[in-house]
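Only one chain comes next, encoded as structure tokens, the form predicted on its own.
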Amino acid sequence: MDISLNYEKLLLGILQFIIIIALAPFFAGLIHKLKQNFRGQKGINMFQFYFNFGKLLRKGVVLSDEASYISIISPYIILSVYLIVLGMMPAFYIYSLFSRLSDIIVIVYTLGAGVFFLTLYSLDQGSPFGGLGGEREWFFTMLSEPSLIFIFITLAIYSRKGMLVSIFDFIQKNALGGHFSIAIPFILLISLFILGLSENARIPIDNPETHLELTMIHEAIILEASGKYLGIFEYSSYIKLSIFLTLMSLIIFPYIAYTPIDIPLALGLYIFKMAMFCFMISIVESLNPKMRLFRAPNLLSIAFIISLIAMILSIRGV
């Protein structure tokens, strides 16, 4: 696959990048609304998170007396990290903004950098709850990252490619040619779905709606954040959720446009697939309670075993 850039690819890659960023709060709001509907509530406006973000940007920032420059730069670094990863990924157009940087190892380490600066922020506030949340975040990251690495390695072995753009180009062409085995992608999807719940602080691993200090993980990290910093953290979480949902949509049902004329259809299918995964997440969160902290590793162990099985099957050429 030729990933050299020209002006048309660059412009379409930028367009794809902007559309996904713009849609990120919508998908998070859709999950929230569906959960409320399942509870019998009217539910929020699906665009409510856009209004919340705009409101937070207009508010001032209050920093702890213990905070250093780390607390000032961390929100922007975290947002930049997830924007870079998002720019590496194809969603509905094959040539992403950073196609030539979309190496699977680079993606894993870049995602890890986001967690690193997020926990730095929590520790820099000098709050006991921030430190508690940072420790728990690293605990779950330590359990989930091996599975994520195995998923990317499996994709690389399966496609014999190392770039994310080339991997999904291979999967799509084989699917269209009828030489596509659903076994490995389906196994990977199960593992990635569990990891998506963990990495995005969703039930049953964490509860994004809770404010009970002793049970919070992600919310404890940003407990001291306010104003535009809180808005940036929230938007970063929306983008991270979109990253995992996009990966799942590409693994199980890849359809990516190669020419501008195919983009409307590919974009429509992309939004449909993302909405379906939002529906699945809302179902899981509505039917399950939050797990106790030391039982959650059992679920992540299942994701690890599944990703390991998928890697073994890909080596054997299943």
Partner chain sequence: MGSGTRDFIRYTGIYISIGAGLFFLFFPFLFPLKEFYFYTFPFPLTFKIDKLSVFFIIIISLISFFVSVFSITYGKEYREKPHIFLLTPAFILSMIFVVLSNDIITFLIFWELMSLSSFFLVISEGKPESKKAGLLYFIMTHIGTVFITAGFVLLYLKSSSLSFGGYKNIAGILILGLMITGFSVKAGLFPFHVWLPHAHPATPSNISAIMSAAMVNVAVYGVIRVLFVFGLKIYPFLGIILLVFGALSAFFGIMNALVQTDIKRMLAFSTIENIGIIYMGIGLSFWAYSTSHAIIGSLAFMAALLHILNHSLSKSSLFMGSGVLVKNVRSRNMEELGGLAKRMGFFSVLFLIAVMSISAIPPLNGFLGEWYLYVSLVGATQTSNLYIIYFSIISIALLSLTGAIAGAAFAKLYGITFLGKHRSEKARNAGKTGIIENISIFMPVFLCVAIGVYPYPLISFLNGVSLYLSGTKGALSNSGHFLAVQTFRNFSYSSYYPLLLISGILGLLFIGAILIKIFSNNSLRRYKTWGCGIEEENRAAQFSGSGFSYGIMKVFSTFYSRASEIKFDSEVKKYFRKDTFYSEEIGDILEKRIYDPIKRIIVKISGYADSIFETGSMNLSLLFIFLALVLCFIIYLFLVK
The other form holds:
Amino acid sequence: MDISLNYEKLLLGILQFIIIIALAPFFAGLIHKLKQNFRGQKGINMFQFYFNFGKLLRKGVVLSDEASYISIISPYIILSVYLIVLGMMPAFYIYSLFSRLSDIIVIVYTLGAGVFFLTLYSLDQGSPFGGLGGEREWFFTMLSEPSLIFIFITLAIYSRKGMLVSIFDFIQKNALGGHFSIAIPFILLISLFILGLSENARIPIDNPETHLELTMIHEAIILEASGKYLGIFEYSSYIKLSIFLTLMSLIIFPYIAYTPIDIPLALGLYIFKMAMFCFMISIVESLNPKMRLFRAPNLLSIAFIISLIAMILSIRGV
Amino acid sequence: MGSGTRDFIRYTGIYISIGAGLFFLFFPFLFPLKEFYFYTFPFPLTFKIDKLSVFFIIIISLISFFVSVFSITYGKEYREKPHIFLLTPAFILSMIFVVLSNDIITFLIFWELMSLSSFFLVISEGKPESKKAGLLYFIMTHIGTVFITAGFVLLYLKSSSLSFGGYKNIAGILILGLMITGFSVKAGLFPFHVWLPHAHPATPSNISAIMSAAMVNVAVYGVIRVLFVFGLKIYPFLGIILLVFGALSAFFGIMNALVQTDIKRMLAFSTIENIGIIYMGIGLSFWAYSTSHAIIGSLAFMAALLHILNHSLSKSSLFMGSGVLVKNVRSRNMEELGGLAKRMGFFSVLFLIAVMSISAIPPLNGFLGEWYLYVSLVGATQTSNLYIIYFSIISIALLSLTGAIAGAAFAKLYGITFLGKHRSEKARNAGKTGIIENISIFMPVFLCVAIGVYPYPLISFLNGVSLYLSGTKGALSNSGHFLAVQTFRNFSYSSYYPLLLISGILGLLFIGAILIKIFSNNSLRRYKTWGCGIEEENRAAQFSGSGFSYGIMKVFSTFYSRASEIKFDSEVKKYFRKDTFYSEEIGDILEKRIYDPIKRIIVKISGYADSIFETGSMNLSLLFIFLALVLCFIIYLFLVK
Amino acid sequence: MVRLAELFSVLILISAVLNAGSPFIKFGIKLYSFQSLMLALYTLMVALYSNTSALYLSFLFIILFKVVIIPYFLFNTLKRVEIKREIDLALGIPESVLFAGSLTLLSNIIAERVIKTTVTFGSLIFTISLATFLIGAMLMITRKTLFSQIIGFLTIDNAIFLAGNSFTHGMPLLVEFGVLFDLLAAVLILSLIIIHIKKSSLKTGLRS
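Could the form predicted together with the partner chain be given as well, to go with the form predicted on its own?
To see the whole picture, the full complex is given below, headed by that same chain.
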């Protein structure tokens, strides 16, 4: 695939980037809304998280006495790291803004950089809860990192491409012709779904809604954050969710526009697919209780073995 | 000796090492000699410069230079022991001459000099534990030397030449096995690593920086020289063995590094991890050359070379950083540090960058080597050989696990040491860092960033090394300012644009910060950290270092030998205890399960032998020496035929 | 069609892995039912592909026996003895899942060694059936309650069915029928044994 850019592609890439950034809180809000509806509650406005973000920006910041420069820079670093990964995704237009960077290993390690700064932030204020969250965050990252690498490498081996953009380009071009296996994307999707739950602090692993110190993970890390910093952290978590959902939506059925004319259809399909995954996540979250911390390796080891099977299949060249 | 003399000796030693470092840094460029000799009695010492030794000389002299500059002020800590600074230049020079030497005798002489000088440096602190560590190091390194010497003797018998020039592509599997075992002991690969975590904490920090960042590389140099120059490239399984041991070493090293609370011990385990990653590259590359997959071979070789350099740079700066901590806080224990980022601003930023570099955070250099390794492993899964496919899958899994745990371990190191509240009075009263220390740490850290962001000149230099050794280039275009590799025929290019990545991240950071600055309320208030509404200030309530690794440790509990104990006054009621003591001891499981039993068996056997033969008798001892000599002659007869 | 068959065969393996990863017996029986459904669908695909009428019948029989009747019996028995989950595992859950993964790797090596020519839907089926077989055997060895052992046994049976169907384009119908009835009888007898043990364990304290 040719990834050389011209002005039109660059402009459309920026447009796509801005659209998916803007949509990120919507999907998080949708999951929340659907969950509340399942419980029989009236539920929040679907766009509530935009208002929350705006409100947090308007509030002043309270910084801990112990906070060093890490507390000030790491929210921005985490946001930009997740943004750059989101910018690599060809969500509905193939020439994404950072399509040149979308090497599979780079993506995984860039996400790792986000976790690194998140945990540094958690330790910065000398709070007893922050470190607790940081420890658990690394615990889950460590368990899910091999599966994530395996998922990406499986995609790479299967399509014999090294970049995410060309991988999905290949899948889209070959999916209709019947040259593409159904089995591999399907089981990759199962594995990625489990990983998405664990990486985005979703219910069987973590509950983002409670503030009980003994159980929370992501919330414990950002417990000391306030004002705009809290807003940035929240937005970063929506973006991370968006990254995983976009990956899933691309694996299950890539419909990516190559020309500006196709964009409206592709965008509509993208939102539809994302909404479907939001629906699935809300079902899983409503039906399951939060897992005990040391039972989570069971689930994540299953995700790992499933991605391993997918990798074997892809090497055999199904 | 008066204090003036001691200072004079110290400064002389330091300036000699700085001079030696600078001289040999530019030596390959100033004197483009090919071979040169020193005529000494009874053998002439011969030396040769080729591209491989140039690479290693540059690393060793660079690290020595940084560390020697660092020693100018740090050396005041060891004012009473000036001999350390006289031994240091000897140590540095012997390392450089090992890399340069071109025949067996020269190599072994300088190898032994290197081992001895480093042994004296290890025991130089004079504490009981450093003597114990030194003895362990001495024994292990000489076991290694025995293997290397045996390998050299066999090489000599095979080619009847003492010079390395006569050994091209003749070493069989026995020689390769012996010599690689010997070098691996020195490098601290997985089953032979026990001396490393004891030696580093016992050594002065500047010396451990040289030992970890330079001396270990000399052993790796030996492995590369033996495998790729002397070795016959017909043993693919040897490459797979090295790959597997490298992966195990990486995993085992970082697992142990995670749970340490002693900074230098943790860094020592991290050295084991990085040596493992280097061995993975070397092993995969040897496999690929043996089965004529030249592209994968050169990629994996590139990964190994890059990782050697990156590890040296970041590890030397981390060890120097630990020296600064020891000097200013008087503690190596993470649980006694904390809150230093506010007291040592610039130094803490340097340390953060070094930590990020060694845990392979993308735009920095540590990631570069791992990226090449991943790409070559993915390429190896595309070959038709079944075994390499499975072992590369396992290696990918272990490597990614290692990467994640390395992130955790170094986040712990930085977070517990520099962030949060001070964990003891020592940390509260920490001194400021000196400017020379900051400069000497800044140099390797700057190189870390520079190589990470703009690696192209380095890559083309390393391509030259790879071309020299194996005749193939790394198959990468570095013309268009990106790194692209094609691992297999049908595999399209994987590419990595470090400049674009860093500028993208910085650009987004900048735009985001400006937008948020414009649209947000910028008032800022400082207040206490929330402590559940309790007013009492308790610095022990913050998260501890051993707690930070607890979850991972529990999941992988089979890899540790761990004993913890809680002590309290038994008379007091359960919820009203005044003092509770928690003690935890986490040991290296290999040491506990394998090395300790072996040690006990040897002690027992020698005790028996002592009681049976009564070695007090002179005649009996002579008889044993005589018998050993005769045995050697017989073995020689069988070997030579 | 071939692609769909692949998907179903892979799902058979995955349900076996999931079975290794869960200590819950009810879930295990459901998974077995699901696995048999996948086997049936796979058989249907083979039937459509090779147009063998015997395979259509085999599809129906699998649906009838393996998807409906045997799980029904097992559920019935479960209701009577009231065991919820496997207690006291010989091998922890993550370990056994990782073990299942390495068994898959092993069986892939063996399959590549054994199969030189392509079989119906590629040599992949042999890998999957061998891996499922080994995981079933592992379940029988490492689990301590009789229920999980029965599930392991049934998994092995499914694996053999899968291999047989793909290699022979359908066994003779009579043989298949006989095997299915044998299986049913085995499950019935085992259920009786379980109930019996449960009753006697009230007296002796044995675990069913």
